[in-house]
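Just one chain is shown here, as structure tokens, and it is the form predicted alone.
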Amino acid sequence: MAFKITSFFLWALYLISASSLCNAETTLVAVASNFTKPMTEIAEAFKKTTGHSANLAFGSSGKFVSQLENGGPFEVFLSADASNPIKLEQSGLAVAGSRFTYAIGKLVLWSNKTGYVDERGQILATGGFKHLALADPKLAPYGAAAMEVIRNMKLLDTLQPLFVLGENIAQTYQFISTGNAELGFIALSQIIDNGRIASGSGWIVPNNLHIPILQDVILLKKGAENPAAPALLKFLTSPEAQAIIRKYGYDIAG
């Protein structure tokens, strides 16, 4: 009798598991480049927890908006700012009321050279470098934040001739890591490991030098009928996802 009960219980678990797999869906997600590492981990946890999959595309927030305005296929958009999701909401391309801040970003001035960038970022004023990389401020919120820092430090006239603009924060990182630019502004999440800058040298920019980098997510209308899309938004608020977000140096709103 005990064997029969156990067998029945295992069979029931199999049926539940099989049913969950049958109902699993895949959502196509546009993700700001600065959030590449944490979102890759979150997608793995999302699949393990819910059975749903998230296919991720990484790039600049501004370019994603242009793609969406021209019929892009994405169902969820994780932006590097709040203004781009608001724009999509106002234009009717996103589900009203679905937007929220999933992370608050941190900007860092970084060089792949050990000891090159001082802990107060004074190298920006003292100079001695030929190239300063930042993401295109017209496309990338972290680039816009970098410009704000430079203006607040009253160094725009001095530094602007040295700018090397990346299409997004990932390309900006490549400019610096390969030595094509001696230093530049990127997201802390790109170089953090166990709470510390993993390589080179950097200055974590104080929050008072730029407005908060509120990174918002929004459900796009193309994903409204796909169960995996709203499930991903819900998962972003889970303790599991938020622990991953914090691990990469982001703050959580609220």
Contents of the next structure:
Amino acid sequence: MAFKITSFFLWALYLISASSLCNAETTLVAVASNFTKPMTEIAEAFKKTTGHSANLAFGSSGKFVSQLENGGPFEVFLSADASNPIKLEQSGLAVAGSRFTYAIGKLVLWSNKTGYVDERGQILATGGFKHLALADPKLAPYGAAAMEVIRNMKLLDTLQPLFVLGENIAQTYQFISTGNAELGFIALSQIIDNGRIASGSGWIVPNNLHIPILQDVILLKKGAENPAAPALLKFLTSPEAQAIIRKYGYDIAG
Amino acid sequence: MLSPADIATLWLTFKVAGISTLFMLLFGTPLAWWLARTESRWKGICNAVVALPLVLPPTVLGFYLLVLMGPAGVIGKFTTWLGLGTLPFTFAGLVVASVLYSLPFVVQPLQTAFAMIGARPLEAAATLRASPFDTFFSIVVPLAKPGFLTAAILGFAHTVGEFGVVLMVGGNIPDKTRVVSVQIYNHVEALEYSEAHWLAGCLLLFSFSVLLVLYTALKTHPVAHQSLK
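Right, and the form predicted in complex with the partner chain of this protein, after the form predicted alone?
Expanding to the full complex; the earlier chain stays at the top.
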């Protein structure tokens, strides 16, 4: 047993020294949960192209901000919105000028029943459902965008009593996919497969009904000295990364 | 300070916890009695099932309740057949989830209290021709009073503090399913720290008082003191 532990440590030492010899670094990245799938794929491509590794932690953007304000160890932060990175910029925890929009979210009104949501979202006005799920507008950008759509369609008074609020879009998706809520607003990225809505029925909400859901990335001061951190930011703008981002139902800025 | 919305969540929380505790005592008492007395080979399985919510992460339990109580789930189909509709996003659904989640905190102190009474007082009562019901209410309940107290307070307090389950099953609806723990979480997520501190302070004060009352009351009851160890 003692031998096993010693040899394990020797191996670990060997791996650490080997990786530092060829200048491949590891960066610790905080990623908004809605970007889990594309980011996992991007991290693989990043490793292949640059040799650096990205260690990904997934969670809610607001929680990451609280953690960073209290000494969280992350070096790069991919937020689900623009306001949280701006907050970090203002509090001096992030490198000024490093922030940019890596993806633009698409909102979709979705039901797990086929043929239930029509292609123009008329069902919101016709009604006939008991629950409309959305992410808490106070916490989640997709929830705030959904509120805007409902306001713009002048349906707030009739729909508000039917609201069930998910804490984030993942939970909102569970409310709808289990059929507890007949329909609701989530991110296209959650239900897309090969560029199409994989199951049920949905209405991709036109961009003019809400302000764009900008997802910004920012380099944190903790990552300024680690070459892998700025390299990841740069990699996010590469055609390879952007193709992955598009595949998962996001738009690219510009 | 506390906003009216915060106060509404406190009130709703105590309502859910109070009603859930009543149901837990109602179901938990016969269950604990059976578990304390039976020699059945099912005893081990039943004990394990009752204790499961202690092990399962609350969001996992909440997710399965969401699936089971939903329109495609077994419980959901049953409640729809009864004409009650489905339970998620309702006050009743929250009570059902809370009862399942906090039941071990009620059953286990009761079971210990019943077991400690032993067979002798019951046999003595039987020789005096007391019916089982009479024995239960005249002998067992007074002797197990500290157990009932512990069970009620722990069940109530644990329901007040529950978070993961209500988050999954509740849907965060004001005055219906938005309880205090969810509200604190929302405040923190929205970076409204002072509101979160106030509400969390209230909850902390409450929990401390409950436990203080419990332990002071139990000091005078050697039997129950044993059962908490």
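It should be emphasised that the depicted structure is a prediction, and the values quoted were computed from it without experimental measurement. Numbering follows the first chain given and starts at 1.
> Would you kindly determine whether Leu232 and Val205 are assigned to the same rigid part between the two forms?
Different rigid parts: Leu232 and Val205 move separately between the two forms.
> Rounded to the nearest whole degree, what rotation separates the positions of the smaller rigid part between the two forms?
Value: 12 degrees, smaller part relative to larger.
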